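There is one chain below, alone, in structure tokens, taken in the form predicted on its own.
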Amino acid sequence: MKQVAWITGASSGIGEEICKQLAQKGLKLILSSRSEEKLQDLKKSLPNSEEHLIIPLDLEHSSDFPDLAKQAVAEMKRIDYLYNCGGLSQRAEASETSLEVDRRIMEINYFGTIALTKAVLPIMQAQKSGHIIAISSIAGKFGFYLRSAYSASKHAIQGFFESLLLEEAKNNISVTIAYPGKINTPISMSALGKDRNAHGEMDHNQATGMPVEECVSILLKAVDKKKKEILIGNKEIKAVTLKRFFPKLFWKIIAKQSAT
């Protein structure tokens, strides 16, 4: 039987990348994201086409997630990895947001994420089997310039996905935490500022950074070794170990860095 992989935030970036490659390696796919038309030209576009399923859901909506999992469940008999790829950035400080913007951020990447994990876990838990992986961010190992919301949100997503992974691994259901640095996406272009307009810009820090077929080679390669967390990028997660071993060098250093 043919493993089953549910993608959310799979019309763009890191998500549509995995669509690709679990296709390529066979996998039947859901397909999941805002754009249900998207979604459809991603479908056509895929190996074994007729074998996925699209499930159009927004994450800032999660009252019918319970029942999203159900008719997944019902259609593909089964879901082994469950892939949270959907979210939203940020780019104005912190004095700037308006609590609204920090409320809808937190809402979309925390618990829209953590929302249609708890739908699936009991269907993964009747199987006794299953994998569950969270897209954070390297901002969410240290707080960075223009990122206070989305910081905040990848943090509470380390707290939440750790503490799940303890719990269920009676269950035989891993969970693999990803934090990318700098990806080769438009995730900049959607981003949020101060008053909920998108940013609409591809910043120099996303044009320049690793390619995102790279990124999702190296994650699926750790998910296949059921690491429990990875850290993808270039040179910029480098960061993680140097606050943790040399902290007052860390903060002299990325006090530095291009917020863009």
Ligand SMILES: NC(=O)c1ccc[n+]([C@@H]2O[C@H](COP(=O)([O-])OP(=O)(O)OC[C@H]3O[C@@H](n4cnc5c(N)ncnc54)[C@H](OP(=O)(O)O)[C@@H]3O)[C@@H](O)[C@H]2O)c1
Given for the second form:
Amino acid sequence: MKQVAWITGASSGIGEEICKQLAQKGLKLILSSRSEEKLQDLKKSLPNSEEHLIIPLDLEHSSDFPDLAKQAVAEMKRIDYLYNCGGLSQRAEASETSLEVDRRIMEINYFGTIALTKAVLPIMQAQKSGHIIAISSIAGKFGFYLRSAYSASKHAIQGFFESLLLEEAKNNISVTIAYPGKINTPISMSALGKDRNAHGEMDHNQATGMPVEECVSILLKAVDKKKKEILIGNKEIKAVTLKRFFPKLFWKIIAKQSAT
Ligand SMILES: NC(=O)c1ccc[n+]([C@@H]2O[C@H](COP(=O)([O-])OP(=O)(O)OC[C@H]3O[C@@H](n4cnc5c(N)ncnc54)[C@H](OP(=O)(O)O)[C@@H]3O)[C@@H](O)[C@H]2O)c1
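Output the structure of the form predicted in complex with the ligand; the preceding block shows the form predicted on its own.
Shown next: the complete complex, the earlier chain at its head.
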């Protein structure tokens, strides 16, 4: 029986590339994000197009997820992997970010992600197998300029999914947390600035980041090896080791980095 992977954030960037590489490997996919039209275009372009399923969802509407998970398993019979890639970033200082924006980022990146995970968990528990992948960020390892809410949401992801990893080992469910650095995707375009407005610019950091194909190929290898965590990026990911072992130097260097 073919393995089934459910991917959120499938309409763009890392999630879209995961779909391309997994379809190439012969998996059956469930494609999710808000933009149904983009998901249709992606589905048409994938190998074995007719085997894949589109389930549009909004990570802000998590009360829908138990029903969507029932629909997914009714149509695909099982769910072997859940790749939680849907999310959005931030480009505004904490002092100019409204609480409404803080809450929205937390709702999408954290509550939406854990709500879908909780909807899928009983299915994996019944199968006695499964693998859940959470996409945090290097900003989930340390705070950064213009990223207070984003960084907080990604730190929360780490706490939740590390706990889940320990708890679900008894059910033969694995967890991998990925911490990408600067990856070449359009994430800065939709990042929330002040007052819910999208930043609308392709940042230099993203434009010069690791190609998304390389990022996803590293991620999929880590998932195959059931790694608990994986840092993915170019030299920026060395900052994580620097913070741990040379914190004074870390804060000196990080303070000089460009936010965009
Ligand atoms: N690119 C980087 O440098 C980088 C670095 C570290 C971590 N990450 C993380 O990697 C993940 C993927 O980001 P990316 O770089 O691939 O960005 P992206 O190209 O902007 O893709 C984001 C995806 O999330 C979906 N999404 C956004 N809001 C949503 C909502 N309310 N409900 C459902 N889906 C929603 C978008 O689809 P729709 O608009 O169709 O809903 C899109 O498919 C994110 O969690 C991000 O934080 C990225």
